[in-house]
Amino acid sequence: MSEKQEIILSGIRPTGRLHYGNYFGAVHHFIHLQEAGHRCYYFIADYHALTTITERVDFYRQTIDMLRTYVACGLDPVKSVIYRQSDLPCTAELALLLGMVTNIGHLERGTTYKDKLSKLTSKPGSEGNPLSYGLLGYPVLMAADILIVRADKVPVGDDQRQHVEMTMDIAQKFNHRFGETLKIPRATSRKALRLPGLDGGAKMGKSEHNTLDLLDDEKTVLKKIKAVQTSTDPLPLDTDSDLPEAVIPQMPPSVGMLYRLLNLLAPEDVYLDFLGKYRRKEKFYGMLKTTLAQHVSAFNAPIIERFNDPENSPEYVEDFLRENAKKVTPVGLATVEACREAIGIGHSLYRA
């Protein structure tokens, strides 16, 4: 490995089926970084997924199914080191050590924690038990995830940038107290495209039940797209531009979502033709939905085929998770041992 090769890290929550919001928000960018020749670590954040649960969830099965989809989309477990967070247990040890230098007030300013606290205050009892120790300490565990592989860059969306900044603060405080031990990472924009939901909601998400999934078959795709609300007349567009960034925000949200997908998946002339129909206020929504459904199904088809390929089996995913855990473990242990030595408790005699 080249000494100048940058180390990239990003986490993926085990959500099971992947949708278009996941693909254009993260997967597409992960593949680009992988092909650009970086040393990419992508971990499945199964510990993080536990911070708000109130009952048992089969995260293991969701992880396997999700990774089969990632592989079908083009993520390569040979080019990228893909591993489960829980398969690197020394991450939890590093989180414990980092917690010793992390101020409670610092954690209470975390946006994720404050959002949950606000919901609990406004609707007592509606969120189950969200204010757990795990939720409060989420930024410390995330810092351990980043610092343990000595990441140079952490591609994040705006909603996660604060957590990377908190990681930098924790690492700097540790180094100030105990000497230069941890590499200070930096956040980089993931340039993620935030897709609205099929219902016109601000976010496409599994919990919102408004997703278009990468494994949806033709019948399902057509049913979902035909159900999108388009009863309103086209709104006047206050621009001569054809660029989606200028035009789509002026459309009704659900209609704008259809045009966003059309722009992403169809040839430019198809997008421009339907944009012209919109400007002229023609009767075209039925044709728009049918055309878009065809392009979505064409995009899904090779992903579905690769997902169902016998070589992309659950056993294959388990094999590469096992092998990649072997690759990342020495890196993680070296970081933990360096921190133990810096603090003064010495190397682990158990691992010696």
Contents of the next structure:
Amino acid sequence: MSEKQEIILSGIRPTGRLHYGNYFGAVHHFIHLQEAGHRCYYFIADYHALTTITERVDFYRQTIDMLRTYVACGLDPVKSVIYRQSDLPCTAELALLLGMVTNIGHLERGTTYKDKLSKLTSKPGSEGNPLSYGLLGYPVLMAADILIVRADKVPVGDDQRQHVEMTMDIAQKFNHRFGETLKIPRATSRKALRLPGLDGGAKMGKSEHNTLDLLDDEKTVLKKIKAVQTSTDPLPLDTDSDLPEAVIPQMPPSVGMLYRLLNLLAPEDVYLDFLGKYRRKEKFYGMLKTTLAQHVSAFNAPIIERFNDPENSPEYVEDFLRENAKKVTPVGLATVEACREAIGIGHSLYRA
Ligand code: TRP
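Can you now output the form predicted in complex with ligand TRP? The one shown was the form predicted on its own.
Time for the whole complex; same chain goes first.
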């Protein structure tokens, strides 16, 4: 146990397969916090996922498969409390209460909301505001997720920082109106690495179709990496530093992506060796790709094995979700009850 145990919370959208961008951007950091002995709550944000759908999606299946991958990567449902948002339905009750202290203008200024709105309204033929109440209220629900477990820290990527700041605001407003009830959390940067996509695009993402996946087998890995665009000659590097932060921005984007992965996965001397080749403009891209593919496959192999372990079955995931929902429920209910008391409607009369 670490000297100072903190309460950590983060939410994960149920997107299905896990790719390298998710891993190095978030999962890796989640595991690190778990191993440092903090009290970690990680939940699958299935209510949040509903804000953008227009038809039935099998989130249940997606959640189970995703969690099998998370477990295969090292997230441990005994050390961390891993649960589904919808298994803690009092989150929705807290969101309702928090909604009473949330200013609509504040929500309308949310960048995620504004982005979605401008994308939709810029389409010809769309009139008015077609977005849902649920989507506008996304940050309120997120505030409820965070405040309900009394989180100290919320590790998120940069795109989510504003939401955490809104949470701090909402909590402060609540405390100001109704007395100190909620703990004010802080956003912590995930020391996040935003991995570029295999196409050299700024971000690896499922909707960009440019992902390297943790469950990709050897053949798939090699095929994907071989297909990476490397026809541009090395550009001169205007630095003596070997650090990826210094050299990668000076490379063609897709080549930079290969070096980024090599730096993450291969021993340092392998990375430095290929960096030397780049500096000397040797012909080496073919070799770089096969070497990298070997390291990626070696990284994936134990994850694939643990994913397919008969112990790591859908039933196993369901069992730990049930157990962890039991663990988080008293914590959540205590917060909701405290808020009800603070506001003045008093305790629920049928909950013990
Ligand atoms: N909005 C986050 C995302 O899109 C997911 C999320 C939901 C979350 N609730 C949260 C993250 C609470 C941190 C804390 O990635």
